[in-house]
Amino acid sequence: MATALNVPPATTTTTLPQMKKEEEKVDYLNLPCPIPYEEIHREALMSLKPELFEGMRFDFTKGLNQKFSLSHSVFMGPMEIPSQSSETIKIPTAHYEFGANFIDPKLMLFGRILTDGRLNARVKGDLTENLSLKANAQLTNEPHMSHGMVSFDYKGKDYRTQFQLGNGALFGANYIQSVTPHLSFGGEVFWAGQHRKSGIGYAARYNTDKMVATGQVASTGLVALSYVQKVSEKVSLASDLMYNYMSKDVTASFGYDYILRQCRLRGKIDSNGCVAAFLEERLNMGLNFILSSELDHRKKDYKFGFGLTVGE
């Protein structure tokens, strides 16, 4: 009797490898929704493709109410003229741009008109909880230079798809699907009836909390690879490789994105000898100072710009 009373109760122990297997178990019926196909290189473009400019820029935005605002932009600087020689030809230009914005949770309208007669308009609206409509158009005084495009985006549980219609008999469609919590695959097709051209492409994206890797190939000869490493909450490093099979052009670039308390600094250097940097400094609430520079040593083309942004 005493021996039976002294026997400890049976316990079940879980080893560390078993716990890891349970944590790594993937529910393939509940995968996350991927980002849109057209934004698979989003993180790399933020570091490697800042909005560089040359000259002076001033942007002012005034909110009339919570949904409606007006914007005024003044730009003064040189404009590049295409030429057959290797030297870059620039002529001084200046223009003023007036804009109106309407932002609602389910509808966004943006309009811009410039002094040279160009009119730009963008619309984004949610038709249903999963279906949205996007449209953009540009009207100019130059013949055959105006264009417009309409796209329908559908967001599924673990996939996204998009259909595009544009002038010039342009038709396009893309689809992206999550296959694991971190990996997604997608593809696209397009047909340009006016130019009698068609194409097909494929893409893959792998992302974690610390890195994003993407790859894209197309029948037009394009091969694009990008990688972004998040060093910390404030620092990201990015690199990409662009290869065109038709023209045999290859470009590799390396960039950084550094976010400080009062400013954000982005820059890059590529294999063509081009170095660029873009600085956004917050001077006060609603007041930002901008510096932009780009040095192309091969073409001996040097660009510098500065500006102010007033309003949010």
Contents of the next structure:
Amino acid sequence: MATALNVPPATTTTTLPQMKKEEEKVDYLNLPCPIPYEEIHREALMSLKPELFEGMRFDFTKGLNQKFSLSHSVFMGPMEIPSQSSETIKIPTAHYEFGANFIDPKLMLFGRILTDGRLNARVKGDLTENLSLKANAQLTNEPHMSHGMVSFDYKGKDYRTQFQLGNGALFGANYIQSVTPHLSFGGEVFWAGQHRKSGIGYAARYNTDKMVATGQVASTGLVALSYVQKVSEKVSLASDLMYNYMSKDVTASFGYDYILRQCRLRGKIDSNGCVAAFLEERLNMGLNFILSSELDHRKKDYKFGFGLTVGE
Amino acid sequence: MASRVSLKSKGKASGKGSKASAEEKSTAQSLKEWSTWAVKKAKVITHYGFIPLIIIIGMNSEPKPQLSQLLSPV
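So that was the form predicted on its own. Now I'd like the form predicted in complex with the partner chain, please.
Whole complex next, starting from this chain.
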């Protein structure tokens, strides 16, 4: 009897280490689905590239029901126009933008129209369970300034593939595959008919619960590496290096992202002498106050913006 | 109007060159012209009609919102 009582504990202690070893052993046939190729730098972009703006911004979103909402947005401030000389040219503008969103699990429609007639439209729909269609367009009244792009995404068990068509005879395709539960590799090709350019690129992403490291190389001369570390629940730090081997242009940036209960603060410092910060403070349910600042010490261009967002 | 232009050019070309090459050129040309015309019309339709389309789809989704909710600022 004593031996019978002794036997079960012995077997359980031997099976427990075995079970742990099986969990740690990778099941290569059951890898998770990777992130879409264009979102491979997602964490780094979220921390390092907030939507900085200059001037005043007011957004009002009114939800009519769970899926449908209208938005009204006013912006007043200087807008930068690209200029050939080293001086930045800013033109004060003010516009009102009306938008409508329809968000359904299967179909998402997003449209924004400005007072000068520009339309920004995005459509995202699931054609079948694994195949989805995404389209976006910026239409203007000026001739030859409109762009549109359609893409078909197929999500496989542990890979994703996407095919894109754009106006001006732009074709692109990309593919990303999970190789281990933490590592995924991907590649893309594109061909631009109007500019007679084609390119090929590769990307890799390694992520764990605490960090994400990505690298991307393209034949257009771009090498981009990024590393994001989640230091705690509220803080994450990100760093990023972009190198263009054709034009020998290097930019390194380092940033932080604090997600606190009432606010979200993101800041970054750049090797181009640019320091930026972006604060979103939740004053009340549905009322957010936004402060944005970007100090470019090299070009001596200082931009400050403030805004208010009402609604979800 | 675009199709009339292409017919006129077909008439002129057949008068000058051989008939086979004129027909090939005109079908390719008319196809290109029709597709350009279709893309232009689609762009105008999307430009004016996309936001009304979203509003119509939204107003018909469940639970149906009222028309007054669409126009009032609250």
